[in-house]
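The chain below stands alone and is given as structure tokens, in the form predicted alone.
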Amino acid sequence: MNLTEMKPPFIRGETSVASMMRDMLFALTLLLALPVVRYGPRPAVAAALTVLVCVLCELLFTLMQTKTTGLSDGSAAVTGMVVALLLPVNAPLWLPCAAGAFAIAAAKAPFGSTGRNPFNPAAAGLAFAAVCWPQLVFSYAATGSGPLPLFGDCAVQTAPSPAAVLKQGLPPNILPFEMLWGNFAGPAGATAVLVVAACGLYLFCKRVAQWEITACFLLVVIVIAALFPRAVFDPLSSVKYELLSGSVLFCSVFMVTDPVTSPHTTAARCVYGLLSGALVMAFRWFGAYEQGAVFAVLLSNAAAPVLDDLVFRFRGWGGELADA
């Protein structure tokens, strides 16, 4: 009998890791459109450089570990895109590259190939950048800053993001309707809520992302936002601002649904989504930074195997794994 070793994640059906990564890259690339229109090609350059750094780091570590090289399955490119899109458009170009290099070198490569990393690499890279250079990670170019220089530093006027205003217990001076198209200061690819939602729908239809995680994640965010507003306004306004500001919706679509670091059973996925949403709101209330979603993702990743184990124990080890 011949045994064939396959690399995780293990996915039933005709979907492959490479095809999943292509769909994810397509959705992430769409999020670059509005930043490029508003600020020129600099966001695309930052994304391209970060992807290049991530791919080169992965190939280097592959060569060091196996003495052979091969084409990447696309997961490193996805990591680079996520990192670049969650940083400001005016960030120095070395910042997303440094975050991407840390993501691959510290959160992915030491654990083996794709499918073996316990933590989302992009979340680890962004958390590293937030701790080391918070003044750069949370300094956003004001809307209407015009085309940014292609290379070099951006000496532009900055503005607080709605998430930073909420962190101070104040209502943001912007209408929720204007926030749908990302017309406010914030991460490069996380402000255009309608585009993020459309990309999420595409990924759910392609079964690249699991909708139940996102649904449970957003449900608990909505409930906590309605019950415990961070500023003086009605529950509905609180829900609107919490969902539309910062990286909540982006993380619910592109990060907590990662098939490698999320649970493999449907019941565990639902609990995982609820836990992730609760942790995001906890970091928003009590965290040191205005954007704490990446830290919440890392903590949720640590709980994912435990949730799967509890589901198996509850079922007497008789339950089948859901499609990844």
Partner chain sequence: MRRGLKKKIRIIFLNSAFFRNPVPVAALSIYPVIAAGYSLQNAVELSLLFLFLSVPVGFLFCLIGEMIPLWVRPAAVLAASAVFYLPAARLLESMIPGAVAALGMFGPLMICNSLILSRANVYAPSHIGWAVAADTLGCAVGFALVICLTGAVRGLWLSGSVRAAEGGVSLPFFGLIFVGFLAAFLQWVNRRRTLRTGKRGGRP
Second form
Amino acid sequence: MNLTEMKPPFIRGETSVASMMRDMLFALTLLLALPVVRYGPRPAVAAALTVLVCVLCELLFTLMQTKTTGLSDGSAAVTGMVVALLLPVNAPLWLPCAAGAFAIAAAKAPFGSTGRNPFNPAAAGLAFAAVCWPQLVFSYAATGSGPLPLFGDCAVQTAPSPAAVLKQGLPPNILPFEMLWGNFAGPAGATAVLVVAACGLYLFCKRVAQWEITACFLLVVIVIAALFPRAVFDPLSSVKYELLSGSVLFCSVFMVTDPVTSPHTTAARCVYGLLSGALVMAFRWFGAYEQGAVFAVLLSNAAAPVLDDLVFRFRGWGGELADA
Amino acid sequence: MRRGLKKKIRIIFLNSAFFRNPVPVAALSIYPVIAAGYSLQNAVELSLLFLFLSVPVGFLFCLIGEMIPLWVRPAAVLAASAVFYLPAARLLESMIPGAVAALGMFGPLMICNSLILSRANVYAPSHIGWAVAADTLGCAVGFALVICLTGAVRGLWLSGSVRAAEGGVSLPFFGLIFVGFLAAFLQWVNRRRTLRTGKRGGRP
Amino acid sequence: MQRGIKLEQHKAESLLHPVQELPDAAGLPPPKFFRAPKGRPDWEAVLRAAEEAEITDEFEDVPLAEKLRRMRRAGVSLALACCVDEDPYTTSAMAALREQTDGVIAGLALAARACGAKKSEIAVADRREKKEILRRSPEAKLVVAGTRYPARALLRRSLQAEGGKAAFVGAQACAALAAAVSRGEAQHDAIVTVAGSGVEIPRNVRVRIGTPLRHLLDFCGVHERTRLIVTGSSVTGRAVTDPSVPVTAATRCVIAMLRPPRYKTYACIGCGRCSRACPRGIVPWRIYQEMERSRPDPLKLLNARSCIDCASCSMICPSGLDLAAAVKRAAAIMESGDLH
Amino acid sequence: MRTLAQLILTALAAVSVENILFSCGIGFSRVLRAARRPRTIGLYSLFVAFFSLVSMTVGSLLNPVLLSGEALAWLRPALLALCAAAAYGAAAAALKFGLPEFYRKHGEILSPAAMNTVVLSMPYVQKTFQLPLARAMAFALGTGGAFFLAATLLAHIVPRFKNEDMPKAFSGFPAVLIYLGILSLAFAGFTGGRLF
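Return the structure block for the form predicted together with the partner chain; the form predicted alone was the one displayed.
Full complex below, order starting with the chain above.
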């Protein structure tokens, strides 16, 4: 009986980073179902390609890293899925791949993968795509355009999304109730509002995401939408339109709650949720693009370490900074 | 002494131009590279302007740098750089007509280029003429290398779209990321060099 | 706010069978007897009896006499008999309480008298166990500790929240104290749970203190292909490499595993679970971050010294990091106070 | 009251929407220098705000004069730089002889804070945005605030860029540059293109 030497503890809790990423991937693939039903297998192909490119980029960088933390934590796949779901269905296939490559190669790998990236890679990739190819990222296929060609470019009649209409200050011509079912022009995964809400609940129950960030985030978005409606209608419908249009709900469930790039203490998380909610509305009011959520996520990620240190200094635990 | 000096000058030049290029390694004069370097045309004009501006300022402060007290020296350097900007702009205009106008705000802001200011404040007064000359030329070449590379890459990327200088890759964010990757490449090269010299008994 | 960790319990099988007796191994000295104190001993007599009987508290591996003196100095107002086994495999304390309920109650009263505690109660794991014990002896005063790990620390914190100081005394130590005072018998055996994937039938065994571990393993029929044997506790115990080490009063359990568990480690993702799981309010991820730097700054190591080594932070960490070791190193640095 | 609200709005815009630091990439070498010594950030930003204010007022007073004549327009960059140099000289002299103790402790950061691209770009910003004098000064103070924000963000994140998980080539300064690039990308969401 040869016995091995081992350090305690000898049993572990059942959630590991890999299981958290598997839950995220499960929730994201659920979101793919609706666009595949409505537009044919093209979104699934785009998502698969993006995940492949992200994984390849991550592999490329693990060769350069000395301590290879390995690929098995699946966070590259999650980034690829999020990028593919926030781009329009009729986008050319190279667009999500370019955004995914930027997300991994510029926003994640140089800082040390998974636990060390200061920014949410998917948000950085989407912001890069939005700034470089705005006309491609914000042209959404009209709802009734049926199955799209699998690989080639799809010349499809595009319709302005409710977020674009709201940006010009006009009330969108679709009732909020119909928007619930998600058949309006918008990003691939972010229009299915009910499915996003269901995935959110699933992630909160499995403790993969922290609910307090999403709660504060949506609270601020609702308050600002009610106080400052962007088009001439009553506060209630303004709140409904702001929440249902664009990718606010999707971001509040998948991007803002990323544990790596959000603060680590509960108090700082609430402030972080409030800050990112306010920034989303600021980008919607003053921003140049109709989708402000990804930029708001990036800005609040930059503020996350500061919030953590403030909480520690406030609790008298030595949050001061030593000279570098 | 002659051969030793020549070798030392070669090392200073190479360090400033490539291995310890001040732009990616010390982030000096980042603004022209990331904001103005969105086309090769801009890049060439700015590198020439940098050359015509840094050489006279470097020499001036190599000669009289010691005499000016430390607390007023930064003001003197900026004043000298401002004065020397006029002939430099005129020289650039004669070489490439319409260049100064095309540069717009980027030209005048070269006056307070942190690379020129810091070299003139710290390096020039305390080194001999040859070293200052080698270092100034090295910095000019290094700056030109970085800004032309960035300008070429962005020019290539934007060659398709019609509003070249408007948005997309010509924005400073791409410049910063590109210079970041350049700095990583340089750090990798330097690390390999120190490893190799370390293994070969320390002879460079 | 910290409610501890919910663990999957494996206790049911080993509680089914009564405690088995292990025949004494060869070459062990006979059990020692000494002159028992007469009548109703006061607290010095109880302490002297505990010293003479060489009773050790099985949870903290400390002589019972010294522990009671420390409790008396600290002015403990509530003495608790700890019949709660925190880690999922061990049931030795519960078995000891079920076997010698009166012995534990008498021992607890003696221990309370020795350390000057006004109240004394028995801490049990859950309501079902409480009903079981009340069925055996109705007048026992019981308190439910809950099954979330680390149960003892959480119970002590909730009791101290209501004022007064609480301290734990091991169930087997109480039983041994009762035997020592009534019959003048030294502590010579301990109840050990043998469980894990390497054992056919998990069970509790009463073992003479000092018998080599191999003798116990052969008696319980542990598989030859077992790769990992752990004594103490499956969370804070020690891995045993040579099976000839003797069984002590503090062994409490022997866990044999066919395949040693291997956990992949990732970088810290900042989920904050460890700071929520820690019963002492330490922030392990911040200490781990600080200890990663080449020269950790003692000012930033917060309250690392108040750690009670329950390892719940390492257990709950999804990235599989050894946070408990980092906090222990941090406490050592703060202890030595080398302010570089 | 209305003008006060307008001033505050302009200052806020200078920190967020029209953040010339991030969306135009001006003045990063000074931000990095400040971030390396976190205790000096407050004073550093105060100096930058003060000198931006001086440069903005000089710029908005001189702009109409300098842009009138052809020869004067050609001399404009040099004259503005000379004003900045004079402002620094005056401030340094005042501090050196007025408060020698303060100068010995903090004099070192006075010159980089006084003469950097952010300060000297003020007159050009004023010419592009055509701000009246009061709102121009609010914009200068807002830029000082933006400098403080940028330096604080960096000071908190820079220590995390030296760890063993990242590729050796990127550890330390290249990671800071890429971080600034992505942060500038985030601010580009406000302007969507070149600010000026």
